[in-house]
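Here we start with a single chain on its own, the form predicted alone, put down as C-alpha cells.
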Amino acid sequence: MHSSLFCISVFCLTFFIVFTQSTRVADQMYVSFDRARYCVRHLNGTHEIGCQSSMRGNSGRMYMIDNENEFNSYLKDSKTIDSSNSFIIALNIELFNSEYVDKLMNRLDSKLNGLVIYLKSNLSRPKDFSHDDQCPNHRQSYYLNQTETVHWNPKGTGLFFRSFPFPIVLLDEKDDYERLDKFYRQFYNTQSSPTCGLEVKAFQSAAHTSKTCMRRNEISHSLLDAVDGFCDPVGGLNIYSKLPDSLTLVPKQRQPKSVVLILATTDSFQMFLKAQGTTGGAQQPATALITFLALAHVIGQEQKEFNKQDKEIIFVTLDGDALDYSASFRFLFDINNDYFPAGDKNEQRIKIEHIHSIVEFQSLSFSNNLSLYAYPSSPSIINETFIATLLENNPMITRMKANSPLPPASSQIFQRETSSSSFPTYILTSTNENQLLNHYYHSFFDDPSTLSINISSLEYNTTTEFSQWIKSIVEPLAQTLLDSYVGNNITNVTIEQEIINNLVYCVLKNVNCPLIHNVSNQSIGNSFDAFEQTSLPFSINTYPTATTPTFPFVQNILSYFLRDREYDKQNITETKCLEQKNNDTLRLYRYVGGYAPSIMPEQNYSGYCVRSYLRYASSSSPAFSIDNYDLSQTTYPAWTESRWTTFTLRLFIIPTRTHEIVTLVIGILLLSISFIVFSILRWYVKLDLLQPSSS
C-alpha cells in the first residue's frame, strides 16, 4: 500500500513540475511588443486599403535594415534570401516609403510576410512623414474634372492609400527598438547560428469593399443574429452652435444671406494605429479647434451687440472630412433635406439661400506667415471690406492672389456641391506658395513638439509663445466679425489669456482637465476621468461604435462659451434649472459649478444654470443613409473601418536545422524514457494490488 501510495506521488509531482515548467518555457519564448502602432484596413465604394496578417497570425524570419547601404546589400544578397520561406523586415523608419517598400514586395514577392518599422529614439525622428496623397481628398475635391493637380504635400507617399497583403508595424518607443536591436545583434552571426522571427497578429474583419462589407454585416445581424459585424462606417458627430437668443421660430422667415458658419474640423489620421499613445493632429486639426473655441468665446461675450442683429454665426465642427470630405458631404445633404438644423421643428430649418458666407480655419501651424483664400474671386460676392479689415487688424495673414487654388479644405465642397456664386468662402490656413507648412500631414508625429511646446512641462495655465500666439489670430478676427457685422460699437476686443492658456493644454495635454468639470454636468464630467493624462484624440471615428472624448468635450465647451450670459446673473438654483429644461425644447439647460474666467467677479455663485444652443448629427456620409444607394457608385464617398479583436508583435528564435534534429532526437528518446518508467511503475503498482493487506 506504500509503494502504490508513493507512486502516485511520484506521478503527481511529475505531472506538476512538468505542467508548470511548461508555462514558464512558454512565457520565456517570446519577446512581446504591447506599444507597437499597426496599420488597419479600411475600404471604399470600389476597394480596400490598409494592412493586415492571416487569421492565425504571420511569421518569418527577422531581417534588420538600418540604412540605403544595408538595403541595397540584402537586395543583392539571394542566398540569404534563399535561405528562409518567409521574411518580416525590420526597417529603419527612414527608409519607410514607397520606393523601397516597392523594391522589397518585388525582390521578396510572397516571401515578405510583414513589415516593421521602427524608430532609434524622438530625436532621429524623421524631417517628413506623411503618408497621405501629395494632393490630400483630390477624389472628391472641388477640382475634381481638373487633370493638373497642386502637390499640397509634397513629401507625401500615398502609402495610407494602398493596399498591403501583409501587416505593417511601427515601434516608436526609444527602449522597443533597443530591445529589438539587442536580440538581433545577439542571434544573427552565421547561417549556422540561430536567427530572430517575427510573428505578427493583426487580422482584420473587412475585406473587398464597404458594399461587399455592409452586405456581409447585414446577413450575419438578420441571418445569423449575430452582434458583432465586419466594418463601421466613417463618421462621428458634426456639432453645431450659437447665440441661445439668435432663433429663428416657425412662421417667421429667416432672411436670405443671413447665417455665417465658423468652420473647424476633429477628425484627423495616421497610418499606425496605437491602442494608448498620443494619435497626432497637433497642427491638424487641434490648433485650429483651438482658435475656433477661442473665438466662440469671444462672440459669445459680445453678444448683446450680436442679438441686436439679423445675422446668425453659427460656429460649426465637422468630423469625418479627412477622409474626402464625407463630414462635409453629411452637413450639405442635411441642409438640402430640410434636416438642418436638428431638433425641434418649430425652429425654421437653414437652406443654402440663407448662408452668408463662410469662414473656416484649417491645418494651422505655429508661424508668423498665415494664408487667407477668399472663393470666388468676384468683387460681387467677396467681401473686400472684411478681408481688407482683417488684413489691417492681422498683419501676420497676406492674402493669397485672386483665382489661387484652394488648399484642402471642408469649403472646397461647400463651392463644389452649390453654385460658386451663392456666397463667399474664406479659408485661414498655413501654406507657402502652394505647399503646406506641416510636414507631418496626418501622421502622428504632428504632436506639440512641432509648436514649440515641450509637453512635460505644460501646465494647465501655463503662458506658451504658442498660445500667445492663438490669441494675436483670434482677437483681430472677432474684431474683424464685429466691424463687418455688428459695426463699429464695439472696439479693443480681447480675450483673457488663461482662457486660451487652458485650452491648449486641455487639447493637446490632458482632456480630463479643470475646464470640462467646470464647464459641464458632474455625470459628464465624470465620464472623463478614464482620459486622465490624454490629449484629444484626432482620429478616424466610427461613432458610436468607437467612443471618443473629443464629442462631448466640444459640446460642452463650444455650448458652454456661446451660453446667455444673463442667466449667469440670475443665481438660477438647480432645480429651478430642472425646470427649465423640462419646459424648453429649443434651448439646453445644465447646472454646473462655472469657470471662472469667463464669468463676471460680481456673479460669483456657488453653481449655475447654463442656458446654451447645441445640436449635433451623424457625420458619416449620405452613402449610409440614402435608401437603396449602391455603394459602389462615387457620388458620395463611402469609407468604412474594419474591425479587429487584437494586435501583437513577438520576437522568437529561430534555431538552426541541426538544433531542430537534436531537439527532435532528445524529444523522442524522452518520450520513449518516460513510457518505460510508466510501464514499470504500472507493474510495480499491480504487484502492490495483488498482495493481501498486512492489517
The other form holds:
Amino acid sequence: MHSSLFCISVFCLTFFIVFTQSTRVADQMYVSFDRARYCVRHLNGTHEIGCQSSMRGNSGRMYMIDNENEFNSYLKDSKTIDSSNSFIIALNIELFNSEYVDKLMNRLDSKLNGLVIYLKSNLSRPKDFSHDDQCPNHRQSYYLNQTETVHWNPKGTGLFFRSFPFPIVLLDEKDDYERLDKFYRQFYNTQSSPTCGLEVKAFQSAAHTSKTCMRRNEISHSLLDAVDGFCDPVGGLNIYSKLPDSLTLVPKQRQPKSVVLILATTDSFQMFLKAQGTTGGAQQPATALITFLALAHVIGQEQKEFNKQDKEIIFVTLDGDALDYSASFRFLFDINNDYFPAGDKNEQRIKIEHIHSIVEFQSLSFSNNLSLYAYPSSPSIINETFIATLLENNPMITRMKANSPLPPASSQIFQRETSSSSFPTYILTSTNENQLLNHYYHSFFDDPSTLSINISSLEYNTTTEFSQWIKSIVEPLAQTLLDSYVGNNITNVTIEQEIINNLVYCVLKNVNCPLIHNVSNQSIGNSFDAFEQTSLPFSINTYPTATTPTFPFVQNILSYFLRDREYDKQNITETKCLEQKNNDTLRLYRYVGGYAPSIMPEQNYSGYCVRSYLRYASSSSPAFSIDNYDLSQTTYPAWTESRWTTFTLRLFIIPTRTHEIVTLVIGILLLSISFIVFSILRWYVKLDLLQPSSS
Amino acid sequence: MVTLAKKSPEQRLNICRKYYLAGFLFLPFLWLINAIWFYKQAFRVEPYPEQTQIRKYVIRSAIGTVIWLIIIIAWNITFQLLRTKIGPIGDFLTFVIPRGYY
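For comparison with the form predicted alone, provide the form predicted in complex with the partner chain.
Following is the full complex, with the preceding chain placed first.
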C-alpha cells in the first residue's frame, strides 16, 4: 500500500512538471529594463560626487512627470505625496536640470528615493545636454585667481559634480520609454487602484573622499587574501611617438627649444554610463584625435624633409584631462622628474627648457569657424610668422585677440606649471565668443550625428563632409609646420582622403576595422575582435587599466603613421624583424600586414617590418605616485572612481491597501488552519505511516 | 550534561572555583555562566559546608560580569560614535569596513 501511494504521487508530480509551463514567480512579478544608463560615484580629495543606492536597491512608488505643468501640480499635490513614503520619479529629460531637481529634492526630502530620466525618442533629444560645470575644470584652471569666470559651457548644469543620496537612471531607448509609459498609464487611475513601483539597484562601494577610500583599499583583516577594493584612481596611459630618426642620444646634448609637442586627449566623461553602449565624445575628443592622427600621417609622409631640421616633433596623447587635467599634471611631473621620454636611459631626457612650442587640438566641432588661441601673448615668446603663415594657409581659422581667456585645454596646465615664461602654446578649438560650440559637452549625446554623419550608412571608405573638413584643416597645418621649420621648398602637402575616411570609420563606428589589423601585429589585431562594431570608447579610465581598446589603437596607429618609411623598403622577414629589437632598444619593431594607402606603390610585399618610436607612461595624477602625499591637498587632482557590481532597474505593481491586508489575512488563516488540521490528525488518526514499516 | 546534583560537594566547589579562576583570563562569559549555574547551589539549596565558598565565588563572578558589561557597553558606544571622527585609527580598528558609506 505504501509503495503504490508513493508511485502514484511521483507520477502526478512528473505529470505536472512536464506538462505545465514552469516560470519563476519572480519573472512574472517584475519588468526589467536592461539597457538603462546609470549614474555612478566618483571621489576626489575632498568630496564625493554622483549617486548612490542602498545595497538591496531603492524602491518607491512611481510617479511620472512629463512637463512643467505636471511638475508644478505634483509639487502642490500633498495628497499624492503623503500617500506613500518613498517615491521614484520618472522625469522627462527636458526637465533634468538643477532647477527642477532642486525643487523636487526640497519638496520630497527623504521621500525621494530615485530618479528615472526618460528620453522619448532619439529624434527629440534636448538641444543642450551637458552636466559638466559652466566653466569646465575650473578647480584647476590657470585663472584660479581671476575674478570673472568665463562660461565656456553656458548650458552646463553642473549636476555631474553634485552628490545625490539616491540613484539616477536614464532610459535612452525608445521602447523602454514606451513600456514604462504603457504600464504607468495602465495603473494610474485613481487613488485606490494599484500603482506602479520602481526598484533601482546601483550600489557604489566607495564613500567619503579619495583619501578615505584609498586608505580603505589597503586594509584587509581577512585571513583569505581577497582584498576587494573600493575605488580605483583615474588614469590611463599618456602615449607619445615621433619620427624614429629624430633621436638625441647620450652624450649629445639636446638643444634648448628644440621640441615641439602636439597634444590631443583620449578621454571624456558622461554622467550616465551604460555597460555596452556609446560613450559620446564625438566632438571632444574624437574630432581632435582624428585630426591629430591625420597630422601624424602627413608628418610621417614628409619625414625626409622633417629629418633635415633639428626640431623634434613629438605627438602626445593625454588620458585623464577631462577631470581636472590629471594627465597634464602627470606629464609635467614626469618632465620634472627626468621621466620624459620614458624608457631607455640612452636617450636624453627632455626638460622644460627644451620645449619650443605646443600645438593643441581641443574641442573641435564641425563648423567653418576655427579659433586659434596663442598664449602668452608677449611678442618675444609668440612666433608671429608662424601664426601669419597658418592663417594664410587656412582661412577658416580666426585668431583670438591677445590676452583673451583660454578655453578649457591641457595647455593651461603647461603654462601654469611653467609660469608661462618659456614657450608659446597654440590651441586650435571651436569656440564662438567665449563659448564652446559643443552643446553636448561631456555627455553621451555627443555622438557622430552632431558631426553631420549618418552613422548607420557609414562605410570603411565613405567620404563624408566631415572627413573632407578634417582634410582641409590638416593639410594647411602641416604645410605651415613645414614652412616654419624646414623651409619653403615644399608646396602642396596632401593627405589621401581615404586615410581620413578610414580613421573616421574606425574611431566613430567600428574600432575592429581593417586599418588597425593592417598596422598591428597578429596578436594585437586579434584582441580587437572582441570590440566588433563598437566605436572607440571615450570615458574615464581607471588604473590599473581595464580592457579598453583605446590605448592599443592609438599606440599602433600613431607609431605606424610616424614610422621610418625607408625601413619599409627593406624586405625583412618576420623572424629577422623580431630579432631587431635585441640590437636596438630605443625603437619598436613589429611585423605587420601593411596599410595600403600609406605604403609606396612600388613596394609589394606580403608583410612589412615596421620600425617606429613609441613610448607610454601611466597618466594617473601625481597625487597617487608621490609617497606620503596627503590626498586631501589640492596641489594635484586626486580623482577616483568607485567600484560597483550590478545595475538593475525593475518595475512592479504595488497593490492597494485592501489587497495587501487581504493577502496578509489569508496567509495567517492558512497558517493557523494548517496547524489546526495537523493537530487534529495527530490526536484522532493513528499515524501508521510514520512508523517504520514492519511488513 | 553535567548535573550538579550527581556530584559530591567537593566536586561542585572544584568546578565553581575553576570557572572563577579561568574568568580572570579575560573571559567574562565564564563568570556569567558561573554566576547563573551555581546560583541555585549557592543560595537555594540546603546549606552544606562548601556552600560558603561557592557563595563567595558566585558573588565575585557576578560583580566581575557587571564590570565587564560596563566596559563593553562603554567601548561599543564610544566606537560607534567616534569611528569616523578620529581619523585613520577608526578605519584600522574596524574589522568589516562598510561599503558605500563613510
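We call the rigid core the largest set of C-alpha positions that still match within 1.5 Å between the two forms. The structure displayed is predicted, hence computed values, not measured ones. Numbering follows the first chain given and starts at 1.
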- Query: Is I666 one of the residues whose C-alpha moves 2 Å or more between the two forms after the core fit?
  - Reply: yes
